[in-house]
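Taking the form predicted on its own, here's one chain by itself in structure tokens.
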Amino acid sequence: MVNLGSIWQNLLASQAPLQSMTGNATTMAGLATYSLPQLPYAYNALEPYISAQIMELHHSKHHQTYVTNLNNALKVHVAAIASSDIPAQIAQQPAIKFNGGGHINHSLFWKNLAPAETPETNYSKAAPSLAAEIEKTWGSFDEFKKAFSAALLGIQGSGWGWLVKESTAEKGRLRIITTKDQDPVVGGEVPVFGVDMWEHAYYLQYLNGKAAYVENIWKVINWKTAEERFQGSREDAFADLKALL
């Protein structure tokens, strides 16, 4: 069986295959599939900071590929379980992790972006509780932005940068983390917002100017969504993803 940590317990439990028991064997009689979420804005809505061309390719091609490959890998994995083929089950785990992570990360990413100069992108008004915690942790928004941007630019190869809320209410409940390739945020942490640092997220517009992309991404962060995730639970953050089944 796939063992990718608590994130899969949360997400895959919602689409668990129908099961019938015959002796000691488990037969998977059906499997729900994931689908590509619609964007909450038009492809050109984030211009000039993220071009319509990038958004269309990123969403309709790259994200769709993760969804398609995830569904295919889950189908093969279920068949391997039904036939008690342990090597085949193990062989599917990298594909499920990579494509499942890609689907999770992008589904969160689209929702934590919004058109510039809208109420959702007004940091202090849209996210008062989160803003207070950021300033408590880093001293000021500028210091937080500097630390987060440095983390993004420090990613070698492909990956993501995240602001996460820890599962405990201890001091330092907010942290900046990075994840490699399409690895999602796992454990008990709540992903408040994330930034995609794969080249397909910026290269057609910014070429090798990652720093300019990072500077401009701040203009389209949806602080309203970030505030909701900060105030909510991990299950709340992933509720929309579960609803895609």
The other form holds:
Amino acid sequence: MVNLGSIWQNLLASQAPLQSMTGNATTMAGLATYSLPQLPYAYNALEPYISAQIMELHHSKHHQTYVTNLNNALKVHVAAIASSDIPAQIAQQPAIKFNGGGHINHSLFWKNLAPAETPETNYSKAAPSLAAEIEKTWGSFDEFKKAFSAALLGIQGSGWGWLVKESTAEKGRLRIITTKDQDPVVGGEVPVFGVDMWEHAYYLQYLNGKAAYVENIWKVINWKTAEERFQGSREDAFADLKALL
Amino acid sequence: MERDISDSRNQSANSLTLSLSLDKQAVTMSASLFRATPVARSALRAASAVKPAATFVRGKATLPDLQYDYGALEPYISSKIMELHHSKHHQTYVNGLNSALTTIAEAESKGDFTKAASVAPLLNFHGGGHLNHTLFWENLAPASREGGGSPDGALGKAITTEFGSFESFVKQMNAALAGIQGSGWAWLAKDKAANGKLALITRANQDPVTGNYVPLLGIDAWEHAYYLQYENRKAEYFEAIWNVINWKTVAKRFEA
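Please could you give me the other form, the form predicted in complex with its partner chain, since above is the form predicted on its own?
Zooming out: every chain and molecule, the one shown earlier first.
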């Protein structure tokens, strides 16, 4: 039986291969497969800021491909564990990290978006405690937005920007981080919300005008989800992923 | 790193001639793309009584013209993709490179080498973007003209030796392209450290091909290179692009 713990072990294995290779073969024997989560809104619900065409391709094609390739890589990995083939296990780690990261990132992303001008996207009403912490850290929402947008536009290549709550800081200090390609947030941080800066996330609508995409994404951030993740633990943020098995 | 960049610059001097327009004062073309000129350097050595702003001389990178129309690679690469890719994306790398070079020249004139070094990632990204795209446009040609087919002569022979057959080379290059995790390029390159043997390599983002490798043929695997036409079906783009590869350019680089 595989649970979220085992995918994390797989992901972490790229950093500490030996550690994860001891003792988990049995838990991984009956490999479960991951599946594409339903979106909590229609493909056109984020219009006009993100087009229905982008959402449909992004969810039904791109995210599905990460899920499919993750399941394939895990299957090969499990077989390699069963046959004690360490080189073959290591050979699967980049694919597990990339596709597992893609699945994790997109699953978090869909939930941290919501149709514009709904209670979920009302920053001050939906996220009072997060807003207080943002203002404590950056001085104002506008300053935070400026810093986050600059981080997004500074990504060289494909990647993501995240607002995270640091695990060790008392009272959950906030930080903006960027990750390349599909690297997931794998430290102890709680991902509060993420923004996809792969070109497939905006190109059909915004073409090379990624600054306009970054400006508009703020209209569809689900602050209710962000508030819940901010108040919760890392386990809570990833609870949905467990349910997707 | 400077050495790597100047290596690839020398190898691509022909390509870059197209894209450089020099200030009249600039001393040489080759010194002007990636670093401040000797004039600025000796000014620094002289240090004390120099007015830095007056001593900068450098070439400015400019967008090269395409040797074919935006619509000329249809139906394999759409006119809209070509226009955005060339006039917007490549232009942005040119601007970013010039801006990085300006920052470095200013920092150098003030002796602020920490600041100069901090621009290295931008120089690599935008300089690489300028270099890669310049090489790429020359690697393409309309299917009705030089585009497509397969190479003969020394290049054709070398490809068969290294990859078994031309078809097998295409298959391997497409697999390398499909395997890129994120944005990047795949290249057929000549390995100077291995007696000019051919190699298939990939580079992340806009990292240029440097060091022992001479770039011969590059294929852009960034989503902006195909998404408007092929959406998520990137394998179809990788199949199609072989119809517009200019093997004459590849052979010329191989034999250089």
